[in-house]
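Take a look at this single chain in structure tokens; it is the form predicted on its own.
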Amino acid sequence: MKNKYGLPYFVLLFSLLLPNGFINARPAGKKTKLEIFQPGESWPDQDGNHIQAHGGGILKINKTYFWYGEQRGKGLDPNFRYVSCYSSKDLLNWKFRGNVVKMLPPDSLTSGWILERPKVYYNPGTKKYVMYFHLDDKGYKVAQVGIAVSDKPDGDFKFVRRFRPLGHESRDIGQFIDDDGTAYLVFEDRPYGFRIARLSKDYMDVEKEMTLVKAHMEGGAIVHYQGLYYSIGSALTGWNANPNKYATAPTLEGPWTEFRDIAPPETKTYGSQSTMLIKVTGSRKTTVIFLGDIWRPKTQYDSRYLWMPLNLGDGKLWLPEPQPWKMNIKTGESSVVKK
């Protein structure tokens, strides 16, 4: 994606002098309950404010989601980057657990570097929360990973190092965890397309690349679902929405299938772009959630987000057009909710 930090000065101005770093505030002691998911509509936390948590990525320990992302509330310090986290036990009502990553630019970074993409993942054998971004320039010429690390899961997060992975070039991120437990790291190498690599057994590294996908395509997304892997991805067109398009392999390693449309190609997948697939197996049923972003690069604070169980199976995966929704997380059954 562009650079998503350039604001206009007089936006900036604007928003520092207003009292609260979020919108759509509730009066204090009044909680927001949610009962149905609302693709592309402004998501309340339990606070009544816009979640903030774009680029994001979902982490599930025990029965209660985590949920990290960009940070991109009005009333931040620009020299800053941060990373929210959330967390709920439906996948619908959030509470704001602070903002866990407050970081200046690191070693020789300068103003306007970037921070995205945040991914967390919990090691059992270290019992540490590690978390992967997209670090890069402006320009995007660095194109590396940093991590940070932290004791608990809405602990402050320690930046640590960057690095390219495995040596290559690393744009948009993404995570998998597969049903064994191994962790993933997906990243876009361009130009040669997107690789899928495993961590090292501490997290702190990535320690072997399990395939090149060569397909130019970032907003990287995996799901194992009956026997196949499923990716997903979008084109590289900046903040513009397009048409995300999905493969299948019978494993990690492939062979990966020729990418095709996740959804009608006139409609630019909504006006999304993919950042994870999660899956939620219940006592009676298995649900696929893709989780989109829309961008909003003139009014970042207010960018959307765009969850929606998808239609998948037999090696075939479809977006449904958005439309109101709500899910059972103990049974994992979920079901459109008519107007």
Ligand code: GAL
Contents of the next structure:
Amino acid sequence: MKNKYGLPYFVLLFSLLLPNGFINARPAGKKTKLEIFQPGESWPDQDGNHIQAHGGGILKINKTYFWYGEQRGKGLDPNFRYVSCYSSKDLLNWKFRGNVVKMLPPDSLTSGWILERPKVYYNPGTKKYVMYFHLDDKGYKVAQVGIAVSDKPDGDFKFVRRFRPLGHESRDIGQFIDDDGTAYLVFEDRPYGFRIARLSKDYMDVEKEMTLVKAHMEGGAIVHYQGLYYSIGSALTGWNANPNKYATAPTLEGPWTEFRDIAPPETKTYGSQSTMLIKVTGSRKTTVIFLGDIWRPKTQYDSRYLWMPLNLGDGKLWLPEPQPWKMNIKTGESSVVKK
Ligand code: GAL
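Now that we've seen the form predicted on its own, could you pull up the form predicted together with the named molecule?
Then the entire complex follows, led off by the chain already shown.
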């Protein structure tokens, strides 16, 4: 007996019992179409594979979003480091565009080297896509950024150079593009705090420091909303979650307020760590989404994502308890979906 998928019922029943059963049950050739965001769940791309874009960043080009992140899928060549690229029109349904970086260690870095938290900027002057990432040795002592460049959003990106921005140590990096298009890098400079610095005209260098926020925070993310800058960071606890905090300032130079919790501290940001904030400006509403990673250090290929619209305004920011939600990308409106 066959069902509408053309599969015998016992096959369908068996596949539904597998983890991610709905993915396995998808008939070959049929694209996965998602309706709701499910924070913390496995997030299939259009081919049904869990998205591999950890510690990532989002770039919007016209109406297309590109999601770049650490590719930590199973079965990759351990000599290489990979950055993946996905594209989407609605931030929910993502098409895998390939591994746009596949890199051997640059000179003097040896096995166990690190490439983390890739972020891509598009430079309208040079028409180049410029990727920044955290580059390090096994012990996180090198503390540099690396730059790779491409003519197209989906690569390939060619490695150009590595350096310490403005001579400072740089571990976790974050990306911020202001409403006027100015591009900034956020980077963690132990033991001072985190710095926000403007990129050079061609984005190939970090040119001018805007501020040093004297807080020991990483996973830095910034959004400009209703005339205020909101900055989120995580404490330095490696792969373990901690209570992420936020501060606000009228300008990037500051003055920055004290840091306050973004969620009940005992939830440790609901097990996640900040990587970016994105602002979706629709015809009716502007929604700011918290993008966090739920790391699974022993099974990194299965690390998850916590994306959730924030409550923010008047200098206050709050991450609601994660629940399934949906968004209308045209109007910018989002709502929680009752279970
Ligand atoms: C975290 C950092 C991650 C990764 C990890 C390694 O603190 O945010 O990007 O570097 O440490 O332990």
